[in-house]
Structures are given as structure tokens and as C-alpha cells.
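Next up: a single chain in C-alpha cells, the form predicted alone.
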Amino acid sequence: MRINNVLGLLYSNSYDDALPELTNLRTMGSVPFGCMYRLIDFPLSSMVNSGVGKVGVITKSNYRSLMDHLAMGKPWDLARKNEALFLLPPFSAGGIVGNQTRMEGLFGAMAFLQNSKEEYVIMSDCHTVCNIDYRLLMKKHKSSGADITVAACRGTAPNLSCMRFQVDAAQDDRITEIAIQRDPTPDTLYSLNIFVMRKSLLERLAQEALRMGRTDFERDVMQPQVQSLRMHAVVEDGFVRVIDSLQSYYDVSMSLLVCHQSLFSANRPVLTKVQDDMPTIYGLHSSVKNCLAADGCKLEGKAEHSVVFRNVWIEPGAVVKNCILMQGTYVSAGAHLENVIADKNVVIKPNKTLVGTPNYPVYLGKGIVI
């Protein structure tokens, strides 16, 4: 695979409605995750680490923070004179206004797609936390002779309207049946919404869908043509987690404290916007156990089994357990937090107690003062 022969397309707003608490003021792609990252960092880094040199990010709404995070793409080595990173905001074309579905996003980005010279396209959403080597996916796509290759996972399907597959193992996991449902079904082969195909095929499918007034890629394109197009599923191993709710966001974040080596690989680093800051300060009487803590923090109280973002201040006497504290959170002396998700710039005043459960964490919106 030549590094300049594959075009990347990222959908930053897909499944925003699955995580309304965190996407009210931002896209799914710009949701903070894992101390210092945004969700878009994972598919974007996977593309860059696999040699993809041109990436278009399709947006719909609330993408100001996404623009601030991506900027010119320098952290991903995409700040170039030719090709590089492109932000594709909503565009009215062919009677379609806005990017409500995957196909509508393609309609709005059709000029970008047609003007790109790459032979292949990799499309991905931003709600899946994984670190995939797309070179292997491309290799399997070519060797199988597939028209469309879909990255898939076997396990309990997310509570989203996504594709479930039946495959023929004798034909290199060719997809023989597609069901689309919203149900957390166990032991299912389900789509990660990562697609590989020729750009010419994607353009033809998009144009046909536009003429027919069809806007749903999975239901109007993939499902009806499962027999006429050769589609194959590639099962991804390693750390693969789909975020389909605030609860799953909490669970996936907490899982980083137990197992994350396959996600953060030295050979395929997860790249993000660099924000240089002072090292985290640990107070003389602080107690910090099993936490992920970014730089710029001041931890003087007690923190256990928590994910702590940049510039978080936990005062002496404060207790934080099983929490996600995003950038700029301030926990005053005597406060007790347990099973809490605090968005950016939350302030907890002295001696306040907030206790949720692992199955029902307390969420505090951006800038709230308790």
C-alpha cells in the first residue's frame, strides 16, 4: 500500500445523541478521554500511523472545540503544503441540507471526494476506542478481492442502531447477511463502522443514493446490496470498546486503569494536541493510588482509581474515588467524590459530598459549581 494512495474520512458527529451529556456543546470526536486525549485522536492516529496522508473530517454541528483541537493537524504530521488535514463542515448539495446521516455527510463532501486522487477510502466514526493497524486491514481487503471490507468485533453489540453480520468462514469471512437493530445482543459479530473500499465505488454508491433520495448508508446501501457486492468482515482483536452511553463512557475510561497496553502501543502511538505544562505536583500528605493523571495538576488530597485530566486541583482533605475529573476541575478541602464524572471547569466547594454508583455515576456539566 502506498502511503499516498488511501484517503481517510472521519465522521466527528456520528452517534452524538448516544452521549448527549458530553456532546451538548461538542462533537463526539472532541469528547475528552483518558486524561489528555479526544475521541477523534484514536481513529486519526490509527490512520496516520498506517501511512494515510490525507484525511477529511466531516462535521455537522458544535465543532468549534474540534477545530481548536485539530488546528492544522501538526501533532499528527498533517500540516503540509499538499494533502494533509481537511475540516469539512455542512454543505447544501442536491437538496440535502446538513449532515444528519453518513450519506448526507458524503453528499456535502462530494467535491472533496471527487478532487482527491487516492484510489482507496477508509471511513470511520469516532465513538470507538481502539488502535487499529489499517495496513493489515488494507492487505486483507486486497487479498480477499472484496468490494467493501468492514472492521468488526465479536461480543456484546452496543446499544446502537448498527449492523450485525452473518459470515461465511469458508469464503474468507464474506458477509452473507446483515441485520440492523438497536439491541445489546450478546455474542454477536457487529460492525465498528470502519469501511474500506475503492473511492470510485464510494462515489458511485453516493451518486446512486442521491438520485434515489436514500440517505442511510447501512440500511439503503449495505443491506440491500449484500449479495450483489462482495463484502467481507475483518474481526479486530485487542482493545476495542464502543461508546454508546454515558455509562459506557465511564466504564471504558475506568478500564484504562486495568488494561491499556494494547491501546497505547509504542509502535502505534496515540497522538494528540500538545499542551506543555508543569509536572503534576503531589502534596506532602497526598495519597494517590491507581490513577491516570495528566500534567499541570495539583494533587494534595486523596485520589484512588480515577482518571484525572490536566490542571485539576484536589485540595488537602478532599477525597476522590472512582471518578473522571476533566480539565480545570477544582475539588475543595473536605469534599468527597465517588463515582462522579466532572466535565471541564467544575468547582466543588468545601465539605460537599457527591456519591454515585459504578452502574449510575453522577455527571456534572461543564462549568457547574456545587
The other form holds:
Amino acid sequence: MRINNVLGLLYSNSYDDALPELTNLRTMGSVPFGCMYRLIDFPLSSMVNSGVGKVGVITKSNYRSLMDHLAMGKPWDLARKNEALFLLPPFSAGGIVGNQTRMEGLFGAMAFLQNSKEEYVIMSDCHTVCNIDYRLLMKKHKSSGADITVAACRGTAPNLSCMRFQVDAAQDDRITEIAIQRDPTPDTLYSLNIFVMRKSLLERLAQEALRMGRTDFERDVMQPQVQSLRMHAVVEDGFVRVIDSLQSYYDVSMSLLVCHQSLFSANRPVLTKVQDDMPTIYGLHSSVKNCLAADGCKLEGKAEHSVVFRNVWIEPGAVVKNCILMQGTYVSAGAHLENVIADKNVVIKPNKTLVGTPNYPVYLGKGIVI
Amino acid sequence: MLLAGGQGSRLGVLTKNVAKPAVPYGGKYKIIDFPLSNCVNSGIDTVGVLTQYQPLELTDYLGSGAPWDLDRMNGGVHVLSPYQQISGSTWYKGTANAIYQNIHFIDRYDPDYVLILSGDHIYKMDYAKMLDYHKEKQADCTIAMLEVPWDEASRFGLMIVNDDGTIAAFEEKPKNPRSNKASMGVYVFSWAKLRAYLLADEANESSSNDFGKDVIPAMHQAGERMVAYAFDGYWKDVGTIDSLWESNMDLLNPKIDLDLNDPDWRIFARSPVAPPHHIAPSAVVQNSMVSAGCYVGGMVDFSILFPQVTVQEGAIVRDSIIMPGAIVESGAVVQYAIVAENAVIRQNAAVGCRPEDMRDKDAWGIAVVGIGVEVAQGAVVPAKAMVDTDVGGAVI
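The form predicted in complex with the partner chain is what I need now, so please give it after the form predicted alone.
Entire complex below, previous chain first.
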């Protein structure tokens, strides 16, 4: 079903600085994740699977890999004649210099917003791995009569500057208080930064903020108006993981080995750029246990409890344990890797050993030869 | 022009509802991906696919041709089915008639040369080189040939080739072969010549309208310049259950020269949307090919798993091909078998048998479970059997 009156807006660079290793050369949205995806695939697929037919992607910097990945939007069925996928790079107008904050992203996207006919907007960041049915979110938004609905999660808040909510359960989880903190406080209701509201409201809020010189959506817009606007939280209890550091990137990746079924739902498939790799080959003496692997690999050695991306080659006699090996990693015979995150095209030469610990994984940058 | 209308009756239940070129091969491909990808990689951007038998699956699969980069402003992929005309409607009577009925399609592009391919072979070939050879030799017809082992030669259409590359004689599956140079079913024709011969062939009422039987012998007899183009590489006809099984297994043999991951010669396919595959802690996977969306909890050895296949804990799959969406439940044993799409092998069932476990070697063969067939708990599908209805459980 296509819900044509909802516009999607994605922030591809949100919280880049939380993951400096992986976002040094790319946006948060184009960080490789889960063997064959990039983080933007999750919110983008959620939108498409919920019937959203027009999506704007707000970018800030280093978005070459993102453009390469999204291209015309074909894998998401967004390569249409009209109204489909729009890349919104920094747009400097009215003294604002490009997409540094959520609000500045909106200023830059103002023309895009105004030219869209949709009645509602869903905004999302890219640092949250989840597969949410936005139709339910829309339904709750309409039934509660909220001005703004925010998806939230209960638990230990991520180590990021993001909103924590106090809600009134008697009033259908209306938000009564917003705190903006950085600490990973346990057992709070924290924002997933997925917002639903009328497009007209978003335009009005953005214009007001622009006039007043306010640039922070959460601090300058949401927090002061918690009484004057009806804001509701919708608690998500499916697979929701926020990536706030390299450590959490590692932990969330590893958690897929246990509960990937809850993320890769058959009804709401996660869509990604199509590759033409052949299926993965397991060698004569390969010993692979508890791994997730993409196509195009050649696994001839030993791999255990690892996440293996496309075109990874593990030679006979190599040992890989608790690792994340991104696209094109080559592990030579006799090498031993434990608790390692290897970025794209890393080469491990014969008999090299690299061992991190589960709470301090070793990160190898793109293309490094060891 | 890609001939894809054949039924492939020797593939039995696998081609009950689909044409042979749409039969799955090699973990994520269909047979037609090979000639199509070869075309694209050779720089051919206009391809007519001639369909007749059960075209739905194939037509769906081809779609706009985008997976092969054949959704073009001019040219691209065209599905050519038999159609009604003022003079009535006829099915494609033979391979030559299929091309004859589409002369107007070819004329539309006004080509100098036409490449005729068939949709039932697995190989990687640069047709551009063959075309260069055709031009260099100033030939009217160039036929790709492959040297086959002498003891197998009598299964093929053979050519006796002169030293200058011209063809001296043809022999169709002779008992005592005089040559081991087999035709691969890949032809380059100069279009003007072929067009004339197609018209003549159609006018000849005694003709069976077949390239191999009628058109090519007629050209040869009339003294047209026919040359053989030697091809050296992997090529396999996958027209039978045994050859389909063998050709799939060849992908697991590192000594066989068929690299599907060559970045310079990609085999394109319409990829399914499926998450990465999961190898569970209990799994043992060796010398096998595993595709996206699979779950392996049991033992998989010398086998090919297509996308979305489930092999539960305690199941054993050996020397087999498991096609998309099939499920092998715990305790089931699948050996030397082809399990077609969405088939379900229930707990403790047994499909196929190893040749070394058979007393009567002649009774041994690959077992085939048809599309969507359910093999009940504890049931047995013996070697060489081919089932296309559900198989009941054993009576205890």
C-alpha cells in the first residue's frame, strides 16, 4: 500500500561524530552494517515498506559513498518519473551555511518541503538499526491527535546528546517533560529521533526558527514548546539498537547473530543496492560456526561468531573469531583475528595475529595492509 | 537471438511449469543468465528472446531487462512469442521458423550480423571475438566449436574442419565419429544471407525448419562460406538431470575453469531480496555454495543451496542441489538429489542415495523432488526417482 500523503525525510549525517572511525570517509547513512547493508537502508526500507513514495535525503559532508549507494533509488523502488528519491546536499541561503544541525537541514530543504504535496512528514536519522512499521506510527499519530509523534525506546539511553521523555500514560503517552542529556542513564524513555507531524507544522516551526536564529530542533523547538504543542511518544519494543560508538557498532552487529530474524522480517524486507556476486563458497576444510555471511565470499578457513560482508576471502588455515569483516577483506593462511573490525578491503598477510577484546575491538581502517 | 522456447522434457518435473532457460542454476542464477550476460559483456545491447513453452516465469524474470543492463532506449531485451497474423497463427515450428517469424523484428534494427544462441548451455564466451573472426574470415556463417573427449563425441553434432578453418562436413550424433569438434549451438550469420535462406527454408514444405537439420546443411550444400570458431573453455549442455547436477557440482570444483565472480565478466541475475545467510553454531558446511537468506543448522557437504533454503539442525545434505525456498527438516537426509523450489523434506525423510550404498549400480541416479512437493515425515524417495506429487510417510 502506498500512503501518498506522507513525505520521508532522512538525515544521513546525523551523529557522525559518535562513530569517527567509520564516518571518517563516509556518512553515518553509508556505514556498512549487517553483511550487506548500509545504515540508511533500514530507515529507507521502513519508509518504502510503509508505503512512503517520496523521500528526501539530507546530507552534510562526505556523501560520495552515499550517492554511489542510493543512485537513482532503484532497489527501493524509488526510481520513478516523478516524486521519488531526492538527495538534498547542503544548500546555502539566507546566511545559513549548510546542514550542520537538524534545523539547518530543514532550512536547506525548505523548497523541497514546500514543493511537496504530502500532508505529513516522517523524519528519521540513520544511526538507529530497526525495522519499524511506520504505518502503525502514523495510525497512532492520527488517533492520539498529536501535533508531533516521536518514536521512543525504553532502556539505557545511548551515549549521545538526545532527548529523554517523561510521559503521561493517562494521556496516551503525551510527553510532559523533555530533558536533553548526554549520559547513558539507565531505564529512561529516550528518543529514537523518528518524528511524525503535519508538513505544514514542520514548515511553520522551521520558518519561526529561521526568523529567530534558532538552529537546534530538540533544544530550541521541541523542548520549549512541550506544553503548547501536543507531543506524544510511541514506544517501540521490536529490534531497536542505537549506534552511539564503535563499541556499540560492534555489539549491535554481533547481536544480529542471535536475533537477526527480528530485524530481517519477511513482510518488511530490508532493501539494499543489488550486487552481482556469486553465492558464497565454503572450502573443503572450512569450519564456519555461528556466522552471518553475504554473497561472494570464499570461506576456506575457520570462522566463528562473526559477521562477514561481501567478497571476503578467508584462506585455509586462517582463524577468525568474533570479528566483523567488511567487503573485500582478505585473511591469509595462518592469520589469526579475534575481536577485530576490518573496514573495506583490508588485507591480513600470512601468519599475522591481531587480537582485541570484546569490550575493546581492534579497528582496521579502509584498505590497510597488515 | 536467443532461442528459449524449448521445453527441456529431459529435465522432467523441473520443467513441468517453466521453460528450460528458466531452470535455476548455480545458487542464484537461471540458465538464461549465461547467454544473456555473455551478450551484454560482449557489447551486444539488442537481444530477442524467443519463447514458446511455458513463458510466464521466463517473461517475469526478464522483465524490462534491467538486471542485465538491457533496459535501453534503443534495443534492449525483447520477448518474442508466437503471434497471430492475417494468414492465421502458427507456433514456432522449429528453431529456424522461430527466427523466420521474427524477420521483421530483426529488420527493424537492420543489422549486418545476427548471433543465434540457445538458452540451455552454461558457458562464458566473448561473442565479440567470434564476430571478429567471422569478419576476418569473410564468412557467411560461423559456428562455435569445442573439442570434446572422443568417447563422448557421438553425443554431439560434429564438424569436420579443414586447415583453413572452413567446415568440410557435418555429422549429427554419428556412431563412429570422425571428429571431436562439437558444435556449441552458437552461430554468427551475415544477416542478408541468413534472411535469404530462411525465406527459402520456409518455402520448402518438406523442411523441418531447424537450423541444425535444414538451414545450415542447405547453406553448406550451396557452397556458402562456413567456418568454425574454436572455443576453449568451460561449456556444458544442461539438458538432462545428470548434466544439470554435474554442471552445478562443477562450480564446487576449483580445478574447473568457470569463475562466476570475475569482475570483468559478471554473470548477472535478477537477485532476490534476502538477508545474509546464517550458519548456526551446530552447522557443518564444507565444499558447498550457500546463497542469501539461507539458514543452515545441519550438515551440508558438496552441495549447492539456493536463496532462502533452510537446513535444520540434525539434517544432512550431501552432493545435492537445493533450490530456492526449500526446507530440509531435522533428521532428514538428502543425498545425490535435486530438490526443486519450495519443496519440503519433513523430519527423518530420506531423499536419494549414495552410489556406494546401492547394490544395483544401474538403478542408481539423481533423485528429483519437484516444485512445492512435500516429502512426509520418514518417507523415502529412492535414487533416480522423480516425484512431482507429495510423498506419503512410511507405514510403521
